[in-house]
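Only one chain comes next, encoded as structure tokens, the form predicted alone.
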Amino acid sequence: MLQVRLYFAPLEGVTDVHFRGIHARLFSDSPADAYFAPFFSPTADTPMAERDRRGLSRENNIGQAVIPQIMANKPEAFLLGARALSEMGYTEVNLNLGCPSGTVVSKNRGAGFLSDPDGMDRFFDAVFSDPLFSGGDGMHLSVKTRLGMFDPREFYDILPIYNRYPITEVILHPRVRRELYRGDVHTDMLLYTASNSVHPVCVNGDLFTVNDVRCTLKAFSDNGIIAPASFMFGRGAVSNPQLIGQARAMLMGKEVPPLSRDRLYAFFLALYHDAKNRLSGERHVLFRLKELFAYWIVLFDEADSYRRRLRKAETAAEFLSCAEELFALCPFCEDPGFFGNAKMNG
């Protein structure tokens, strides 16, 4: 069996501690190995909100493994961030380098940061100058990364910059800023990433099923290079949950277990309850459940009147009623192949 991790990718506003509690326990033969967070951007007044400390606290994240994502490009709001969570007990944290959002961008964050590639060499020098992260039992940094901005050959300058620190793991999204989610990923870059890098690479992007993550192995394998240390799953893994386990299935020479209709209606419910009971007004649940369903209507066949109907719904009983209705009448697809076919948008 290749020894590769298998992550859970940070997705603002779905993935949060709530999710991440529920799939745990409920995807219990198959956890990811880590569930990254959603980013929190700390700032000299406020070094971590409470609503992010919550979410990140031990005692609502029991039996996972949780690395918290950091967004900031000015060291010392990062290290305030950083020094916040070294004092709740973690030891690793990542870096956002990647995500494009217009308004996270705008503000030079993210993906955005990648365009100074001089200002994030002075970053990283003051980050690992700190305390924090120049002791060896001190706290470690991963970052999780684009190719650039604009142009993947942006990337020649960004890599050398990663491999002058003691980064524990490059996690790369092979795609720029302006590609946002569109078109096929560069492969070739994340080739030469991985032929390149003194760090421990992570392969994330486009990986909705378990051939995705074979195609991506056999792909190392024929330019001879060694294997990804690991694999993080994002949009592909909410819509299937089952992914991670059947990637891991796959890893281990073991059948890969189809994603049933019963388990994801379970899944559904639980989140639903976990909303209805969490959440304040009805139009808060709502959204959650709309949200949700944007990445699984895609595994039921003749489901477009009920995509329908579930987006106009405007009570949660309503969605709820019209929910399962699908769960009960929808073909299900169960093909673990599938999945890569309704690549989702976000």
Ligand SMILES: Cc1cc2nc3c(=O)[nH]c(=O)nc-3n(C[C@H](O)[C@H](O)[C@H](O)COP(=O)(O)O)c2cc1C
Given for the second form:
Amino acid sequence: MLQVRLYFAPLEGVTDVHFRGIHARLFSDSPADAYFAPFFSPTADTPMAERDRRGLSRENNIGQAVIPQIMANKPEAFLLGARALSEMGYTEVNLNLGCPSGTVVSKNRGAGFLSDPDGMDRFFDAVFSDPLFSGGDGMHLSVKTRLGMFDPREFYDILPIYNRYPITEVILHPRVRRELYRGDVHTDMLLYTASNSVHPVCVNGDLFTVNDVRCTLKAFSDNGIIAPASFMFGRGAVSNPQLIGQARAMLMGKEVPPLSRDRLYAFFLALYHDAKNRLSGERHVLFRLKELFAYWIVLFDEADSYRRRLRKAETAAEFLSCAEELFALCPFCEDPGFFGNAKMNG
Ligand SMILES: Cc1cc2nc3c(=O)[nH]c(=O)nc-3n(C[C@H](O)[C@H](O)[C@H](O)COP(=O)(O)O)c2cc1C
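Right, the form predicted alone is done, so what does the form predicted in complex with the named molecule look like?
Now the complete complex, all chains and molecules, led by this one.
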């Protein structure tokens, strides 16, 4: 059996502490080896906001292996956040070098930092010179990166920087910032990275089905490249919360268990009740439900009229009754082979 780790990707606004907890509980037969938490941005005044501290506290994440993520381009700010994490007992932190959002990129953070390889070099030099990462404190750093801002070939200048530092893992989303989350991933650059990285490489991007994992493994073996250290699942694992378990079964040579409608329904209900109990105001509950359901609607055939009704629902009760009808009546295809990127909000 291949010793490959399987991760749940961070999705800001989706895979928060509540989502992760419910996923870990309801899919405990197929847990992620780690859940990467959405990023927080430390500053000199506030190394970690109270909301982020609650989301990352050990008592709120029982039963899950969580790896926190920081968004920063200044070593001082990064180290403040990393020190706060170390005090909470964390031993690994991930650096966000992929976020394509305009407000982030305009501040040279996330994917924006990739356009300044010299600045990145200075950043890593300062971070790995700090006793937190170079001494006995045992803090480790992984990166989650795109290929660049505009052109995949930018990565030829970026990978050598990662190679110079004791980074634990390079998680690659093989697109550039300009491509956001659309279009084909650059498999050629993924294979280049796997061949030329001195660090373990994690594959991320468009892994929506077990077959996508199989095809990636085949691309590696066809090119004589050793299998990746890990796979990270984002939209596909929100859409099909059993995807990580299915991928694990496939890797172990076992039969792949299909996602059942009942399990997805139980997952939906748990998230619905969590939102109802926790969020103040109908509008927030409805927004959360619509955001989540956009990932699930693709699993139902002949769901167009439900899609419209769910989108137009104005109360949580209206949304729930329409969703229950959908679960009861619409044909379910547990392996749609794509992610439809359906929009419910806006
Ligand atoms: C709504 C949304 C929020 C995201 N938030 C984060 C984040 O906080 N940190 C991060 O590194 N990546 C973030 N990502 C990127 C995902 O982690 C992942 O890299 C991306 O979705 C591609 O993987 P996939 O094709 O498996 O979904 C986000 C993506 C989406 C769609």
